[in-house]
Amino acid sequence: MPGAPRHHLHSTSAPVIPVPPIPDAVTQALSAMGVELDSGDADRLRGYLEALRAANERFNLTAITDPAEMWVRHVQDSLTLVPFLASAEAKRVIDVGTGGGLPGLPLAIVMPDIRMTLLEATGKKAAFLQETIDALGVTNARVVHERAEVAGQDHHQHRAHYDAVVARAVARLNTLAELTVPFAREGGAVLLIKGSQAAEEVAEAKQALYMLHAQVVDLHKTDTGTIIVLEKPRATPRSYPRAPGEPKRKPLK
(Lines of atoms letter the chains of each structure in order from A and count residues from 1; the text may use other names and numbers.)
(Lines give C-alpha, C1' and ligand atoms only; values in the text may rest on other atoms or scores of the structure.)
Protein backbone atom coordinates (compact mmCIF):
# COMPACT_ATOMS: atom_id res chain seq x y z
CA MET A 1 0.00 0.00 0.00
CA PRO A 2 1.15 3.62 -0.49
CA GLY A 3 3.79 4.65 1.99
CA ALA A 4 4.37 1.12 3.31
CA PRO A 5 7.78 0.61 4.91
CA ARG A 6 10.26 -1.35 2.90
CA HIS A 7 10.28 -4.45 5.11
CA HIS A 8 6.65 -5.14 4.12
CA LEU A 9 7.90 -6.02 0.65
CA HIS A 10 9.42 -9.21 2.04
CA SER A 11 6.61 -10.40 4.31
CA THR A 12 5.78 -13.97 3.37
CA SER A 13 5.15 -17.25 5.13
CA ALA A 14 8.22 -18.93 3.60
CA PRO A 15 11.79 -17.60 3.56
CA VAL A 16 12.78 -16.09 0.24
CA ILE A 17 16.33 -16.67 -0.99
CA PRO A 18 17.85 -13.26 -1.74
CA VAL A 19 18.31 -12.32 -5.37
CA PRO A 20 22.06 -12.17 -6.15
CA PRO A 21 23.73 -9.04 -7.57
CA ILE A 22 23.34 -8.37 -11.26
CA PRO A 23 25.24 -11.04 -13.24
CA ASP A 24 28.22 -9.92 -15.30
CA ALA A 25 26.60 -11.40 -18.42
CA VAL A 26 23.56 -9.14 -17.99
CA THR A 27 25.74 -6.08 -17.41
CA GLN A 28 27.67 -6.92 -20.57
CA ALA A 29 24.49 -7.47 -22.58
CA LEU A 30 23.15 -4.10 -21.44
CA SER A 31 26.44 -2.42 -22.28
CA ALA A 32 26.30 -3.91 -25.77
CA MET A 33 22.92 -2.19 -26.19
CA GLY A 34 24.38 1.11 -25.00
CA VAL A 35 22.74 0.86 -21.58
CA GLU A 36 25.13 1.81 -18.80
CA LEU A 37 23.74 1.63 -15.27
CA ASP A 38 24.28 4.60 -12.97
CA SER A 39 25.29 4.25 -9.33
CA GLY A 40 22.44 2.66 -7.39
CA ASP A 41 20.54 1.35 -10.44
CA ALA A 42 21.68 -2.25 -9.98
CA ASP A 43 20.73 -2.18 -6.29
CA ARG A 44 17.27 -0.81 -7.07
CA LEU A 45 16.75 -3.38 -9.81
CA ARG A 46 17.79 -6.10 -7.40
CA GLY A 47 15.41 -4.72 -4.76
CA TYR A 48 12.61 -4.76 -7.32
CA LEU A 49 13.29 -8.41 -8.22
CA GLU A 50 13.32 -9.33 -4.54
CA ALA A 51 10.00 -7.58 -4.03
CA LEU A 52 8.51 -9.27 -7.10
CA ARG A 53 9.67 -12.68 -5.94
CA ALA A 54 8.41 -12.17 -2.38
CA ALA A 55 5.00 -10.93 -3.53
CA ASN A 56 4.76 -13.88 -5.90
CA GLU A 57 4.48 -16.09 -2.82
CA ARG A 58 1.17 -14.38 -2.02
CA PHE A 59 -0.35 -13.99 -5.50
CA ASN A 60 0.70 -14.74 -9.04
CA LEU A 61 2.90 -12.08 -10.62
CA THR A 62 5.44 -14.10 -12.58
CA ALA A 63 6.12 -17.69 -13.58
CA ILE A 64 9.86 -16.92 -13.57
CA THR A 65 11.29 -17.11 -10.06
CA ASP A 66 14.85 -18.38 -10.60
CA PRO A 67 17.02 -15.37 -9.68
CA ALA A 68 19.45 -15.65 -12.58
CA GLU A 69 16.61 -16.11 -15.06
CA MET A 70 14.77 -13.12 -13.57
CA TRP A 71 17.74 -10.87 -14.30
CA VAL A 72 17.65 -11.92 -17.96
CA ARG A 73 13.94 -12.41 -18.64
CA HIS A 74 12.71 -9.47 -16.58
CA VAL A 75 15.46 -6.85 -16.33
CA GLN A 76 17.50 -7.37 -19.49
CA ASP A 77 14.38 -7.98 -21.60
CA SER A 78 12.65 -4.84 -20.29
CA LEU A 79 15.73 -2.69 -20.84
CA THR A 80 15.96 -3.63 -24.53
CA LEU A 81 13.50 -0.74 -24.94
CA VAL A 82 15.92 1.87 -23.56
CA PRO A 83 17.60 2.69 -26.92
CA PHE A 84 14.21 3.09 -28.61
CA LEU A 85 12.87 5.40 -25.91
CA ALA A 86 16.09 7.41 -25.99
CA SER A 87 15.98 7.67 -29.79
CA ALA A 88 12.36 8.85 -29.64
CA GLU A 89 13.34 11.40 -26.95
CA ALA A 90 10.31 10.14 -25.03
CA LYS A 91 9.51 11.95 -21.79
CA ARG A 92 5.99 10.73 -21.02
CA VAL A 93 5.69 6.95 -21.21
CA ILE A 94 2.90 4.54 -20.24
CA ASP A 95 3.22 0.81 -19.62
CA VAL A 96 -0.16 -0.74 -20.48
CA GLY A 97 -1.12 -3.86 -18.54
CA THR A 98 2.08 -3.69 -16.54
CA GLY A 99 1.19 -6.57 -14.18
CA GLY A 100 4.11 -6.87 -11.80
CA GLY A 101 5.77 -3.80 -13.31
CA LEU A 102 7.28 -5.09 -16.54
CA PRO A 103 8.72 -3.49 -18.55
CA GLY A 104 7.86 -0.12 -17.01
CA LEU A 105 9.45 -0.26 -13.58
CA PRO A 106 12.96 -1.32 -14.68
CA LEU A 107 12.75 1.38 -17.37
CA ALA A 108 11.80 4.01 -14.81
CA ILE A 109 14.69 2.97 -12.57
CA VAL A 110 17.37 3.35 -15.26
CA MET A 111 15.79 6.32 -17.09
CA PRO A 112 15.14 8.94 -14.39
CA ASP A 113 14.34 11.62 -16.97
CA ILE A 114 11.17 9.86 -18.19
CA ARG A 115 7.82 10.07 -16.41
CA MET A 116 6.46 6.52 -16.32
CA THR A 117 2.81 5.63 -15.82
CA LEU A 118 2.18 2.03 -14.78
CA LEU A 119 -1.35 1.11 -15.87
CA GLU A 120 -2.81 -1.97 -14.18
CA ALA A 121 -6.41 -3.16 -13.89
CA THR A 122 -5.96 -5.64 -11.02
CA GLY A 123 -6.12 -4.07 -7.58
CA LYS A 124 -3.64 -6.37 -5.82
CA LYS A 125 -1.05 -5.83 -8.52
CA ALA A 126 -1.57 -2.05 -8.50
CA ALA A 127 -1.13 -2.03 -4.69
CA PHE A 128 2.09 -4.05 -5.00
CA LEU A 129 3.42 -1.60 -7.58
CA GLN A 130 2.63 1.43 -5.41
CA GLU A 131 4.24 -0.21 -2.38
CA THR A 132 7.33 -1.07 -4.40
CA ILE A 133 7.93 2.32 -6.03
CA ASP A 134 7.47 3.97 -2.63
CA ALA A 135 9.91 1.58 -0.95
CA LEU A 136 12.53 1.88 -3.68
CA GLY A 137 12.16 5.66 -4.00
CA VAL A 138 11.28 5.59 -7.70
CA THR A 139 9.91 9.13 -7.87
CA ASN A 140 9.43 9.26 -11.65
CA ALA A 141 6.81 6.47 -11.73
CA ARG A 142 3.13 6.55 -10.84
CA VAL A 143 0.51 3.80 -10.66
CA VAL A 144 -2.91 4.10 -12.31
CA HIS A 145 -5.39 1.41 -11.29
CA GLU A 146 -7.70 1.24 -14.31
CA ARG A 147 -8.56 -0.84 -17.36
CA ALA A 148 -6.83 0.16 -20.59
CA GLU A 149 -10.20 0.45 -22.36
CA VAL A 150 -11.37 3.05 -19.82
CA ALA A 151 -8.11 5.00 -19.53
CA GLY A 152 -7.75 4.99 -23.31
CA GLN A 153 -10.96 6.99 -23.60
CA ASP A 154 -9.92 9.50 -20.93
CA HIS A 155 -9.20 12.53 -23.11
CA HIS A 156 -8.15 14.69 -20.14
CA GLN A 157 -5.40 12.53 -18.65
CA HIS A 158 -4.38 9.67 -20.92
CA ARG A 159 -5.65 9.51 -24.48
CA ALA A 160 -3.09 10.78 -27.03
CA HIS A 161 -1.05 11.99 -24.04
CA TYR A 162 2.16 9.93 -24.23
CA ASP A 163 5.31 10.16 -26.32
CA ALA A 164 5.71 6.39 -26.12
CA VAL A 165 3.60 3.41 -25.08
CA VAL A 166 5.19 0.14 -23.95
CA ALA A 167 3.79 -3.32 -23.17
CA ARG A 168 4.98 -6.87 -22.75
CA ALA A 169 3.11 -10.19 -22.90
CA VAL A 170 -0.38 -8.67 -22.61
CA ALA A 171 -2.22 -10.06 -25.67
CA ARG A 172 -1.79 -10.82 -29.36
CA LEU A 173 -1.09 -7.76 -31.47
CA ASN A 174 -4.57 -7.39 -33.00
CA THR A 175 -5.93 -7.00 -29.46
CA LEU A 176 -2.92 -5.27 -27.90
CA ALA A 177 -2.78 -2.56 -30.58
CA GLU A 178 -6.31 -1.44 -29.70
CA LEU A 179 -5.34 -1.26 -26.02
CA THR A 180 -2.10 0.69 -26.59
CA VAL A 181 -2.23 2.87 -29.73
CA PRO A 182 -4.88 5.31 -28.39
CA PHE A 183 -2.49 6.41 -25.61
CA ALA A 184 0.20 7.60 -28.03
CA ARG A 185 0.23 11.18 -29.23
CA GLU A 186 0.26 11.79 -32.98
CA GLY A 187 3.80 11.00 -34.11
CA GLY A 188 4.37 8.93 -30.98
CA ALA A 189 5.76 5.41 -30.73
CA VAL A 190 4.33 2.13 -29.47
CA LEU A 191 7.00 -0.39 -28.40
CA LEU A 192 5.80 -3.93 -27.79
CA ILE A 193 8.02 -6.75 -26.54
CA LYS A 194 7.00 -10.00 -28.20
CA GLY A 195 8.34 -13.51 -28.68
CA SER A 196 9.02 -15.77 -31.63
CA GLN A 197 5.60 -15.22 -33.25
CA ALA A 198 6.03 -11.46 -33.68
CA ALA A 199 6.06 -11.53 -37.50
CA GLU A 200 3.01 -13.79 -37.55
CA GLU A 201 1.17 -11.42 -35.20
CA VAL A 202 2.03 -8.44 -37.40
CA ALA A 203 0.54 -10.18 -40.44
CA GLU A 204 -2.55 -11.11 -38.44
CA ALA A 205 -3.00 -7.53 -37.20
CA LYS A 206 -2.62 -5.76 -40.56
CA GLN A 207 -6.27 -4.66 -40.76
CA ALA A 208 -6.44 -3.77 -37.08
CA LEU A 209 -3.43 -1.47 -37.41
CA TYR A 210 -4.99 0.19 -40.45
CA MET A 211 -8.22 0.80 -38.51
CA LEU A 212 -6.29 2.28 -35.57
CA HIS A 213 -4.13 4.54 -37.80
CA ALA A 214 -0.89 2.83 -36.78
CA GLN A 215 1.88 1.28 -38.82
CA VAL A 216 4.80 -1.08 -38.20
CA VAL A 217 8.15 0.61 -38.72
CA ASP A 218 10.46 -2.08 -37.32
CA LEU A 219 10.67 -5.64 -36.07
CA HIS A 220 13.82 -5.66 -33.98
CA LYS A 221 15.18 -8.98 -32.72
CA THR A 222 17.00 -8.95 -29.39
CA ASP A 223 18.70 -11.64 -27.30
CA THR A 224 15.47 -12.07 -25.33
CA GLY A 225 12.67 -11.46 -27.85
CA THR A 226 11.42 -9.22 -30.64
CA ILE A 227 10.38 -5.58 -30.33
CA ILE A 228 7.50 -4.51 -32.56
CA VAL A 229 7.85 -0.79 -33.19
CA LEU A 230 4.67 1.01 -34.22
CA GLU A 231 4.30 4.61 -35.31
CA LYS A 232 1.09 6.62 -34.99
CA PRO A 233 1.06 9.21 -37.80
CA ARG A 234 -2.48 10.44 -37.10
CA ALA A 235 -5.16 10.35 -34.44
CA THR A 236 -6.87 7.10 -33.51
CA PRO A 237 -10.61 7.05 -34.37
CA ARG A 238 -12.67 7.98 -31.30
CA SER A 239 -14.49 4.63 -31.26
CA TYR A 240 -11.28 2.85 -30.14
CA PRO A 241 -10.66 1.38 -27.69
CA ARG A 242 -14.06 -0.24 -27.44
CA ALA A 243 -15.86 -1.14 -24.20
CA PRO A 244 -14.01 -3.17 -21.53
CA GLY A 245 -13.50 -6.74 -22.66
CA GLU A 246 -14.45 -6.16 -26.30
CA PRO A 247 -10.89 -5.96 -27.72
CA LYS A 248 -10.16 -9.41 -26.30
CA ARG A 249 -13.54 -10.97 -27.09
CA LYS A 250 -13.71 -9.64 -30.64
CA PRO A 251 -10.25 -8.64 -31.91
CA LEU A 252 -10.25 -6.22 -34.84
CA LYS A 253 -10.06 -7.95 -38.21
Ligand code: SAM
Contents of the next structure:
Amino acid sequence: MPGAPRHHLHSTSAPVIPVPPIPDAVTQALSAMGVELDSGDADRLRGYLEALRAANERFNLTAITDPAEMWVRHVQDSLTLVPFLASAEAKRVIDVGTGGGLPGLPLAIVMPDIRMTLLEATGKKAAFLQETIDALGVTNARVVHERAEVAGQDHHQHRAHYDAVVARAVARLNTLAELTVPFAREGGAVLLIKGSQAAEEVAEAKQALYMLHAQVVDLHKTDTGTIIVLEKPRATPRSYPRAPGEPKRKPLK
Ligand code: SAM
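Can I have the other form now, the form predicted in complex with this ligand, not the form predicted on its own?
Starting with the chain above, the whole complex follows.
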Protein backbone atom coordinates (compact mmCIF):
# COMPACT_ATOMS: atom_id res chain seq x y z
CA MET A 1 0.00 0.00 0.00
CA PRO A 2 1.57 3.30 -1.03
CA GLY A 3 2.24 5.57 1.89
CA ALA A 4 2.01 2.72 4.46
CA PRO A 5 4.34 3.33 7.38
CA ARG A 6 7.57 1.34 7.29
CA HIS A 7 8.39 -0.55 10.43
CA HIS A 8 11.92 -0.60 11.66
CA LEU A 9 13.28 -3.20 14.00
CA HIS A 10 14.87 -1.73 17.07
CA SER A 11 15.72 -5.03 18.68
CA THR A 12 19.33 -5.42 19.85
CA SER A 13 19.50 -8.92 18.38
CA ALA A 14 19.66 -9.19 14.60
CA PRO A 15 16.51 -10.36 12.80
CA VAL A 16 16.67 -13.94 11.53
CA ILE A 17 17.14 -14.20 7.80
CA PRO A 18 15.91 -17.66 6.84
CA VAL A 19 18.20 -20.10 5.04
CA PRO A 20 16.63 -23.17 3.37
CA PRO A 21 17.63 -26.66 4.55
CA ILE A 22 20.83 -28.26 3.27
CA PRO A 23 20.54 -28.92 -0.50
CA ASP A 24 20.62 -32.59 -1.58
CA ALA A 25 23.67 -31.93 -3.75
CA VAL A 26 25.63 -30.79 -0.70
CA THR A 27 24.51 -33.81 1.35
CA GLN A 28 25.68 -36.03 -1.51
CA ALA A 29 29.02 -34.24 -1.90
CA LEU A 30 29.62 -34.63 1.84
CA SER A 31 28.61 -38.27 1.74
CA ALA A 32 31.11 -38.86 -1.09
CA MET A 33 33.80 -37.55 1.30
CA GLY A 34 32.59 -39.92 4.00
CA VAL A 35 30.84 -37.16 5.98
CA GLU A 36 27.34 -38.20 7.11
CA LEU A 37 25.35 -35.54 8.99
CA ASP A 38 22.63 -36.31 11.48
CA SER A 39 19.57 -34.04 11.50
CA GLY A 40 20.85 -32.13 14.56
CA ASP A 41 24.07 -31.27 12.69
CA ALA A 42 22.15 -30.09 9.63
CA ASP A 43 19.88 -27.91 11.81
CA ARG A 44 22.81 -26.33 13.62
CA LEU A 45 24.69 -25.68 10.37
CA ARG A 46 21.57 -23.99 9.04
CA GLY A 47 21.23 -21.94 12.24
CA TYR A 48 24.85 -20.90 11.84
CA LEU A 49 24.32 -19.74 8.24
CA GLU A 50 21.26 -17.77 9.37
CA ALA A 51 23.27 -16.07 12.09
CA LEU A 52 26.05 -15.28 9.59
CA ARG A 53 23.55 -13.76 7.14
CA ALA A 54 21.87 -11.69 9.84
CA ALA A 55 25.16 -10.40 11.28
CA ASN A 56 26.35 -9.58 7.77
CA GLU A 57 23.59 -6.96 7.61
CA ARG A 58 25.36 -5.14 10.46
CA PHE A 59 29.00 -5.56 9.45
CA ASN A 60 30.96 -7.33 6.76
CA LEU A 61 31.61 -10.99 7.50
CA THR A 62 31.24 -12.60 4.09
CA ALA A 63 30.72 -11.60 0.49
CA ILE A 64 28.73 -14.79 -0.09
CA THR A 65 25.13 -14.37 1.07
CA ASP A 66 23.12 -16.38 -1.46
CA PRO A 67 21.89 -19.36 0.64
CA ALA A 68 22.66 -22.08 -1.93
CA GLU A 69 26.13 -20.65 -2.42
CA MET A 70 26.63 -20.40 1.36
CA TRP A 71 25.91 -24.12 1.73
CA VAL A 72 28.56 -24.97 -0.88
CA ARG A 73 31.25 -22.35 -0.35
CA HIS A 74 31.00 -22.11 3.44
CA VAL A 75 29.73 -25.46 4.74
CA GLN A 76 30.81 -27.96 2.08
CA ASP A 77 34.18 -26.24 1.59
CA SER A 78 34.90 -26.18 5.36
CA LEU A 79 33.94 -29.82 5.76
CA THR A 80 36.44 -30.96 3.10
CA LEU A 81 38.86 -30.98 6.05
CA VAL A 82 36.90 -33.60 8.03
CA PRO A 83 38.64 -36.67 6.53
CA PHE A 84 42.08 -35.09 7.15
CA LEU A 85 41.29 -34.26 10.78
CA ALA A 86 39.82 -37.72 11.29
CA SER A 87 42.81 -39.54 9.84
CA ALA A 88 45.20 -37.38 11.90
CA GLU A 89 43.08 -38.31 14.96
CA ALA A 90 43.21 -34.62 15.86
CA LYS A 91 41.64 -33.65 19.18
CA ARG A 92 42.89 -30.10 19.71
CA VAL A 93 42.39 -27.95 16.62
CA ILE A 94 42.83 -24.20 16.04
CA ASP A 95 41.36 -22.14 13.17
CA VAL A 96 43.66 -19.16 12.55
CA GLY A 97 41.92 -16.02 11.19
CA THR A 98 38.50 -17.66 11.42
CA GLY A 99 36.56 -14.43 10.57
CA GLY A 100 32.89 -15.39 10.76
CA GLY A 101 33.88 -18.93 11.84
CA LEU A 102 35.18 -20.62 8.71
CA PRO A 103 36.24 -23.37 8.47
CA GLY A 104 36.31 -23.93 12.26
CA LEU A 105 32.67 -23.59 13.30
CA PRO A 106 31.14 -26.05 10.80
CA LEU A 107 33.97 -28.46 11.72
CA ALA A 108 33.20 -28.13 15.44
CA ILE A 109 29.49 -28.73 14.76
CA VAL A 110 30.00 -32.00 12.86
CA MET A 111 33.00 -33.27 14.89
CA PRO A 112 31.86 -33.12 18.52
CA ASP A 113 34.97 -34.99 19.69
CA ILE A 114 37.40 -32.26 18.66
CA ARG A 115 38.05 -29.19 20.79
CA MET A 116 38.09 -26.23 18.41
CA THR A 117 39.74 -22.88 19.13
CA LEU A 118 38.51 -20.07 16.87
CA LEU A 119 41.27 -17.44 16.70
CA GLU A 120 40.32 -14.01 15.35
CA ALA A 121 42.01 -10.61 15.59
CA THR A 122 38.91 -8.43 15.05
CA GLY A 123 36.81 -7.81 18.16
CA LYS A 124 33.45 -7.52 16.41
CA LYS A 125 33.94 -10.85 14.67
CA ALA A 126 35.11 -12.54 17.88
CA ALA A 127 32.00 -11.19 19.67
CA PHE A 128 29.74 -12.53 16.89
CA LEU A 129 31.41 -15.95 17.20
CA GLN A 130 30.96 -16.09 20.97
CA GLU A 131 27.26 -15.14 20.68
CA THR A 132 26.75 -17.72 17.94
CA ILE A 133 28.39 -20.68 19.66
CA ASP A 134 26.42 -19.84 22.83
CA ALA A 135 23.14 -19.59 20.91
CA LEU A 136 23.74 -22.85 19.01
CA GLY A 137 25.05 -24.71 22.05
CA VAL A 138 28.38 -25.60 20.42
CA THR A 139 30.18 -26.54 23.63
CA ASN A 140 33.32 -27.94 21.97
CA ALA A 141 34.38 -24.56 20.51
CA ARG A 142 35.95 -21.54 22.21
CA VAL A 143 36.79 -18.10 20.86
CA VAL A 144 40.17 -16.41 21.33
CA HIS A 145 40.32 -12.74 20.38
CA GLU A 146 44.01 -12.29 19.57
CA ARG A 147 46.45 -11.90 16.71
CA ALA A 148 48.15 -15.08 15.51
CA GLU A 149 51.59 -13.45 15.99
CA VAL A 150 50.83 -12.95 19.71
CA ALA A 151 49.03 -16.24 20.44
CA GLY A 152 51.71 -18.11 18.46
CA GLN A 153 54.34 -16.93 20.94
CA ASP A 154 52.21 -17.88 23.97
CA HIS A 155 54.06 -20.98 25.17
CA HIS A 156 51.62 -21.63 28.01
CA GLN A 157 48.36 -21.67 26.13
CA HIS A 158 48.81 -21.95 22.37
CA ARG A 159 52.27 -22.52 20.92
CA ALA A 160 52.90 -26.16 19.87
CA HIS A 161 49.64 -26.99 21.62
CA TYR A 162 47.44 -28.26 18.78
CA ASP A 163 47.24 -31.58 16.90
CA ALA A 164 46.02 -29.72 13.83
CA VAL A 165 45.88 -26.12 12.59
CA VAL A 166 43.37 -25.06 9.93
CA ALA A 167 42.88 -21.81 8.00
CA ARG A 168 41.13 -20.44 4.94
CA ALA A 169 41.49 -17.14 3.07
CA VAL A 170 43.84 -15.40 5.52
CA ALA A 171 47.04 -14.76 3.53
CA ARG A 172 49.33 -16.23 0.87
CA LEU A 173 51.17 -19.33 2.00
CA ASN A 174 54.54 -17.59 2.61
CA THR A 175 52.80 -15.41 5.22
CA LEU A 176 50.19 -17.91 6.37
CA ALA A 177 52.76 -20.60 7.17
CA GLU A 178 54.41 -18.30 9.73
CA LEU A 179 50.99 -17.54 11.28
CA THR A 180 49.91 -21.20 11.52
CA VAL A 181 52.88 -23.62 11.84
CA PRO A 182 53.95 -22.44 15.36
CA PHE A 183 50.58 -23.62 16.78
CA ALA A 184 51.09 -27.25 15.73
CA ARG A 185 52.74 -29.72 18.08
CA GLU A 186 55.73 -31.63 16.71
CA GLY A 187 54.31 -34.22 14.34
CA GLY A 188 51.09 -32.19 14.01
CA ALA A 189 49.33 -31.22 10.79
CA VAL A 190 48.53 -27.87 9.16
CA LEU A 191 45.57 -27.98 6.75
CA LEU A 192 45.06 -24.90 4.60
CA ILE A 193 42.14 -24.41 2.24
CA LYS A 194 43.35 -22.64 -0.90
CA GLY A 195 42.14 -21.95 -4.43
CA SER A 196 43.53 -22.85 -7.81
CA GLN A 197 46.84 -21.01 -7.15
CA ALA A 198 47.92 -23.49 -4.47
CA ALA A 199 50.88 -24.94 -6.41
CA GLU A 200 52.26 -21.45 -7.20
CA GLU A 201 51.94 -20.47 -3.53
CA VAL A 202 53.83 -23.60 -2.48
CA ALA A 203 56.67 -22.74 -4.89
CA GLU A 204 56.75 -19.15 -3.58
CA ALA A 205 56.81 -20.37 0.06
CA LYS A 206 59.62 -22.92 -0.32
CA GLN A 207 62.15 -20.97 1.74
CA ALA A 208 59.58 -19.90 4.36
CA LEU A 209 58.59 -23.54 4.94
CA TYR A 210 62.25 -24.53 5.27
CA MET A 211 62.87 -21.77 7.85
CA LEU A 212 59.77 -22.79 9.84
CA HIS A 213 60.71 -26.52 9.78
CA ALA A 214 57.57 -27.45 7.88
CA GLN A 215 57.05 -29.46 4.73
CA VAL A 216 54.30 -29.99 2.17
CA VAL A 217 53.05 -33.56 2.25
CA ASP A 218 49.98 -33.26 0.02
CA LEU A 219 48.13 -30.95 -2.35
CA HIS A 220 44.64 -32.34 -2.45
CA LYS A 221 42.04 -31.05 -4.94
CA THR A 222 38.42 -31.01 -3.79
CA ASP A 223 35.18 -29.93 -5.54
CA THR A 224 35.57 -26.46 -3.97
CA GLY A 225 39.33 -25.83 -3.73
CA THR A 226 42.73 -27.27 -2.93
CA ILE A 227 43.88 -28.38 0.52
CA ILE A 228 47.56 -27.83 1.28
CA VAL A 229 48.69 -30.33 3.90
CA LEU A 230 51.81 -29.39 5.86
CA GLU A 231 53.61 -31.52 8.38
CA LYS A 232 55.77 -30.21 11.20
CA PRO A 233 58.40 -32.82 12.02
CA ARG A 234 60.42 -30.51 14.31
CA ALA A 235 59.79 -27.55 16.61
CA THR A 236 59.43 -24.10 15.04
CA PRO A 237 62.44 -21.82 15.73
CA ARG A 238 61.55 -19.49 18.61
CA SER A 239 61.89 -16.33 16.54
CA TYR A 240 58.71 -17.21 14.58
CA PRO A 241 56.12 -15.84 14.36
CA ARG A 242 57.70 -12.38 14.27
CA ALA A 243 56.03 -9.23 15.65
CA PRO A 244 52.44 -8.39 14.62
CA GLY A 245 52.30 -7.34 10.99
CA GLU A 246 55.80 -8.54 10.08
CA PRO A 247 54.78 -11.87 8.49
CA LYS A 248 52.58 -10.00 6.03
CA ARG A 249 54.82 -6.97 5.55
CA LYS A 250 57.97 -9.00 4.97
CA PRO A 251 57.11 -12.61 4.07
CA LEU A 252 59.98 -15.03 4.81
CA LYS A 253 62.20 -15.71 1.82
N1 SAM B 1 38.70 -17.76 7.45
C2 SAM B 1 37.51 -16.96 7.18
C3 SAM B 1 36.85 -17.40 5.89
O4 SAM B 1 37.39 -18.25 5.21
O5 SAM B 1 35.76 -16.86 5.58
C6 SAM B 1 37.82 -15.47 7.18
C7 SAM B 1 38.64 -14.98 6.06
S8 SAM B 1 38.96 -13.23 6.18
C9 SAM B 1 39.36 -12.83 4.52
C10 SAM B 1 40.53 -13.18 7.04
C11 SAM B 1 40.35 -13.11 8.54
O12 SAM B 1 41.61 -13.32 9.17
C13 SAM B 1 39.86 -11.75 9.02
O14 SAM B 1 38.74 -11.92 9.86
C15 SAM B 1 41.04 -11.16 9.79
O16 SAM B 1 40.64 -10.34 10.88
C17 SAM B 1 41.76 -12.42 10.23
N18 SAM B 1 43.21 -12.22 10.42
C19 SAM B 1 44.07 -11.71 9.51
N20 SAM B 1 45.32 -11.67 10.02
C21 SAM B 1 45.24 -12.19 11.27
C22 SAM B 1 46.20 -12.39 12.30
N23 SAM B 1 47.47 -12.06 12.11
N24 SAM B 1 45.78 -12.96 13.46
C25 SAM B 1 44.46 -13.28 13.64
N26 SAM B 1 43.51 -13.08 12.70
C27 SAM B 1 43.88 -12.54 11.53
